Partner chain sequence: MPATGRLTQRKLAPWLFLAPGLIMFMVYVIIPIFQSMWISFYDWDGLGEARWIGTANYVELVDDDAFYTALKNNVIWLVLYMLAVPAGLLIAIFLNQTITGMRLYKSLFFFPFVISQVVVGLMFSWFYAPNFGLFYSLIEWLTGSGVAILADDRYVTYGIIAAGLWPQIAYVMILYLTGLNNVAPDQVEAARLDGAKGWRMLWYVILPQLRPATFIAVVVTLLGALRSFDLVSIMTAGGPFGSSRVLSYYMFEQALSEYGYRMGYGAAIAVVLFAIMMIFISGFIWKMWRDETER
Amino acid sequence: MVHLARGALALTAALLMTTAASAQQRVLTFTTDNNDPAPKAAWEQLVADFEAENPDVDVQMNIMDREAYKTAIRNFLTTDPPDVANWYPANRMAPFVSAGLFLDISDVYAENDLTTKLASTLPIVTQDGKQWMVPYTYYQWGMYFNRTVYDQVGATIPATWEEFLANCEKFKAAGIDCLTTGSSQLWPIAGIFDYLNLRTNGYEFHKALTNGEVAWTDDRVRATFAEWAKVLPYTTANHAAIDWQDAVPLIVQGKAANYVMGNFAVAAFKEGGMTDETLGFLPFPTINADVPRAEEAPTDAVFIPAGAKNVDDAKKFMAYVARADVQTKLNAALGQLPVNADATVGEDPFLKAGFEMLSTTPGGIAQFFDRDAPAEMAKVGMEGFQEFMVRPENLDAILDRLEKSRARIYQ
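What is the structure of this single chain, taken in the form predicted in complex with its partner chain?
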């Protein structure tokens, strides 16, 4: 009997302790898709710093696979939403905001003066006049190249499209792919299309096209594809069978010279053995000199789901992620650019080049084809790009199909 009573006492004590612990520490659940080693470590550090500053909050980070996250988000937002999650702004957030699945965080923006500190990205996180997301990073896209093969064939770093194509002749003679990509996941070639389009027709046209205001059968769209056709003979032949990571070794091993990619690829190039001396970066070459230079720089952001349980701490977390010193540290670890205007850019040469390029852009900064265009249009569009790369003779049929989709999607 004594034993039993003592056991009961211990049990009660244990129960009391757990309740005491949970009363002291409030749980903040954070679901994210940053499962690559570097971003994962960067976010774990950020969470640890946040907990150190807020000892009464216990952040539980739940990391998911990046590709699976893109479909899982709809399930967990409607069934069991976390307190904080990450996603992409602009058109990718629009359906969720319209469905009332995001929490309005305009008050976080007002209290922390974020409308000025995050001014550059304000338009893409604003919908219906309210703010829905806090951007924490962005990164440039451009042309990454292997300096060794440039020296090997005696190519000069191109500033214009003609120079680039002239280099391609030299690479072809040496049996090297001038331009490589992996299109099995489709999005890498959307970067190529965007740049060709931005250089041929400019940022305003890009915006009009992704907003559905211009016909896909328009002559200006055809002009973009005509430029693309010029580089197709020099592009890696089996791009449709590989994804973007599979094309990285081609650059590393010198089997290909140029790769249109986002700055996150630098980590992969360096893992393959390239250094700041052998890996080069250049802005996408000029096609039409009359078009003001515009660049592509997708932004990533965090948000609070409408069904969040711990809204107060989630808002604290939003304000924390928006802070200049936090963004400086996070992006130094991510190898990307901070959004907060007061934050400082890391020492990495590619980051500096990217920051330099983006901060001097006269034309405008695009998000990315699949973020500026609605999801359905992005899908059929990117499929059309891939078909064009494999079967350029089908261009008319492709453009007719895209035009038909445009008529339906933007109605």
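Show the other one: the form predicted on its own, since we just had the form predicted in complex with its partner chain.
Left out here are the partners and the other molecules; the chain alone remains.
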């Protein structure tokens, strides 16, 4: 009986200690749409690591379906906001900031030197001179090419648009498409437009255009299409009938030389039989040397809702997600690129090239046309891009139509 009593007392004491420890833990709520298996596992590991460093914080993560999240975020930010959530910078961020639904985290940036460490994405998380989000991952777009056909025709890796077009003549003479793409799903050609516009007019102009602040009939927009017109004779003719994956074999088989695409396509190239020796990557060539180099890199970020209950721990979590070591580990699991310039990537040559390119970008990081522009404008814009590629003589009518859409959509 004495032994039983002692055992009961010990159990009671242990339960009391556990209860006391639990009572001392602060709850941090985190709502996210990272519901695919790899991102979900990566974030669960990040949360576990954060809790290990901060045993007084209990992170309760609510993982939602990605499409449902896009609608839900507009509701939960006003009714029952979590302490931390994820979303997208630039134009997707702007209306929430303007509505007072995001918390200013400029102090987190100042205290952790993030204006330096996250410098490449600073413009897209800054509004009204303040910072509102911490980016944790992105991936590069650029030009992927078949090294074998470059050697075959004696083409050199181009640094400028003039050099690229000179190569196109060599590829044409050999019966090879200089540039391939698939536009049946529209979005791949938005990447081509963005890069031509970024190289012709720069990031600030891209931002102003997608914000509805510039007329589509502006001469600077026409200058972008004038550069595009130069490469149309060398572009895969049936692009409107194929999607992005249908264009991959053209590169693999050497029927096309170059492809403007995101880094996720590397897996498809390699599944087709290409290797690190036959597949190459290069930044989109320079068109206007006076325009600082800007890049296309869709970015994901976390933020603190204005109605967060546990702001102190939320800011601690922001600083943690921004750390170089944390972003290195997270992105190794995601197969993408860390934003922190002090982070590291593995030996994959395309990730290494992308990390170097994005970390040293002086002109800004664009978020892709259909992220930076409102959904309706993105749709009519991309339809216009496809029509231009098929019927470049329709440019005036296309730009007039896009300008009428701008006047209506951005009211």
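Here the structure is a predicted model, which means the values were calculated and not measured. We call the rigid core whatever largest set of C-alpha positions still superposes within 1.5 Å between the two forms. Residue numbers count along the first chain shown, from 1.
- Relative to the larger rigid part, the smaller one turns by 33 degrees between these two forms, according to C-alpha superpositions.
- For residue 42, the CA shift between these two forms after superposing the rigid core equals 6.3 Å.
- Superposing the two forms on their core, we find that the Cα atom of residue 311 is displaced by 13.6 Å between these two forms.
- A C-alpha shift of 2.5 Å is found for residue 335 between these two forms, based on superposition of the rigid core.
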